[in-house]
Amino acid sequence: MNGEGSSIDFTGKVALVTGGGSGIGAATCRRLAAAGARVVVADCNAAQAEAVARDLSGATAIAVDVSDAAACEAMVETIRARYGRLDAAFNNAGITEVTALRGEPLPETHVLPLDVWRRVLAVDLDGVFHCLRAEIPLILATGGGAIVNTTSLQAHISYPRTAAYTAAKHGVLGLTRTVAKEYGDQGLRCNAVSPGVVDTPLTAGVIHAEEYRDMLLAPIPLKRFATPDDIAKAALWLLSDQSAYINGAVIAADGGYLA
């Protein structure tokens, strides 16, 4: 799953990625951009989208919050007038209990503050929604293409206090075997990569703690986190040719965790 020595290839290709203004995104995006794609970098944080466009030949960079439906048609339709294809899509942006909560401690689930269930369901699970409805009807316009999502471990497994991010998860990988069912036919496939615990700006003030960092990595077999760039690697390889059979799959890139 690495583009280095393969024959991956997305030249005259236009690929997007939500979430792309760091992490996981940005790391997809230079990914694309390496192999020949045109990217475009969506994300929440026009300076951390647009940081990452320029750093990228024939990148656009785009500012949107997917919880809005109208922003999310609003990208395409400036794909649509920019480009006239859409190729790939990694719809990856997302947030957890510990964004919307801006660091406060976890509540248990029967003390979860409404706006909070909301707005993780809003971006996590709805963005996607948003995003495919969107994407959808370009990608069958250009002749088909593959849609990866981001879900997570918690798509498949579960943890205290987590109930927002947890059923956004569970509801993205049913999105996504929706839809490689609907479309596949079409020519459009639909994959989900999951990543483990991963090791970015936003997680290592936790992952790295004393109290923490045994604790997440002793049911990690290859015992390390995984980068951005080994997620970045596995949703370019299912946005690829290289996976033409796979559809309504899902890859764990998490170390062996879920084993």
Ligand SMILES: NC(=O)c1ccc[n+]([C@@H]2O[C@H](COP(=O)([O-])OP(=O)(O)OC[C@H]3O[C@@H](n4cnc5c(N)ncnc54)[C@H](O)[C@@H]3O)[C@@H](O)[C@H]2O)c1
Second form
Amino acid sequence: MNGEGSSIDFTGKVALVTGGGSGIGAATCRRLAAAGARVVVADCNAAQAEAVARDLSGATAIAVDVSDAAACEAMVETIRARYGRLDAAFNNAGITEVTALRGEPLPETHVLPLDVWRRVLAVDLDGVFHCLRAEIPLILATGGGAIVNTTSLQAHISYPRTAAYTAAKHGVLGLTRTVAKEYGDQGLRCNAVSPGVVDTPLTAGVIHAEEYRDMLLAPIPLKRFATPDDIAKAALWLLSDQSAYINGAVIAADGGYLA
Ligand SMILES: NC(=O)c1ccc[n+]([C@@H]2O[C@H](COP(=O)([O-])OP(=O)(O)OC[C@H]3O[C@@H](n4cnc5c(N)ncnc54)[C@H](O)[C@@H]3O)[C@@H](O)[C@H]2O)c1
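Coords for the form predicted together with the named molecule, given the form predicted alone:
Expanding to the full complex; the earlier chain stays at the top.
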């Protein structure tokens, strides 16, 4: 082996990352740009998306709320107009019940407010669907590419008081498998990355709290939380040609939690 073709190279490719303004998404934008991609940093927080894009060569920012189907169509239309292609898409934007409840204690299923259920499903499940239906035609138009959706440990297991997030992430896994079956013959692969407990703004309030930290670390064989870049590296590989025969898979990047 001379190593030929064994590096990750996105030269000439256009990559979209939703939730690109923070955490896992921002780390993935940085990895994609470093590998030569022209990166579209999409986020509902326009200032954060712009801040990430500003530091990356060839990157642009788009403000989008993925729970809005028309906004997702407009986002991809902007990409079509600007670049004429889309090679890689990381559907990663997400929230939890904690976000939707704005710090209120997490309720059990029978008292979960309907608006919280609907908001978490609207962003975490509908949002992925909205992005997929907008992205797929543009990816197919140039002969295919790769999509990665962010699931979670909670696509496989649950914690009490997380009904909406758990349902949404199980749903994203199902969507991933369906897309993998529908478009594989047209050169479009679709996979999922399943992060364990990652140190990002989404979890900061919980994982560093004294009462949760040890309990959350206990089931992780690697005995540390993931960094955003740990997950970005897995996503980058799934988006790249290095995973050319991986389709419909879910890669757990969880330090061995599910094992
Ligand atoms: N942090 C973890 O422990 C963990 C574990 C498993 C899965 N995940 C998943 O990883 C993904 C990224 O999470 P993170 O930890 O990097 O969180 P984060 O809060 O750091 O980043 C999420 C980004 O998504 C954006 N966003 C939220 N709602 C949006 C919407 N409606 N439209 C567009 N953008 C929106 C936010 O503005 C933010 O920039 C999420 O799907 C999350 O469920 C995270």
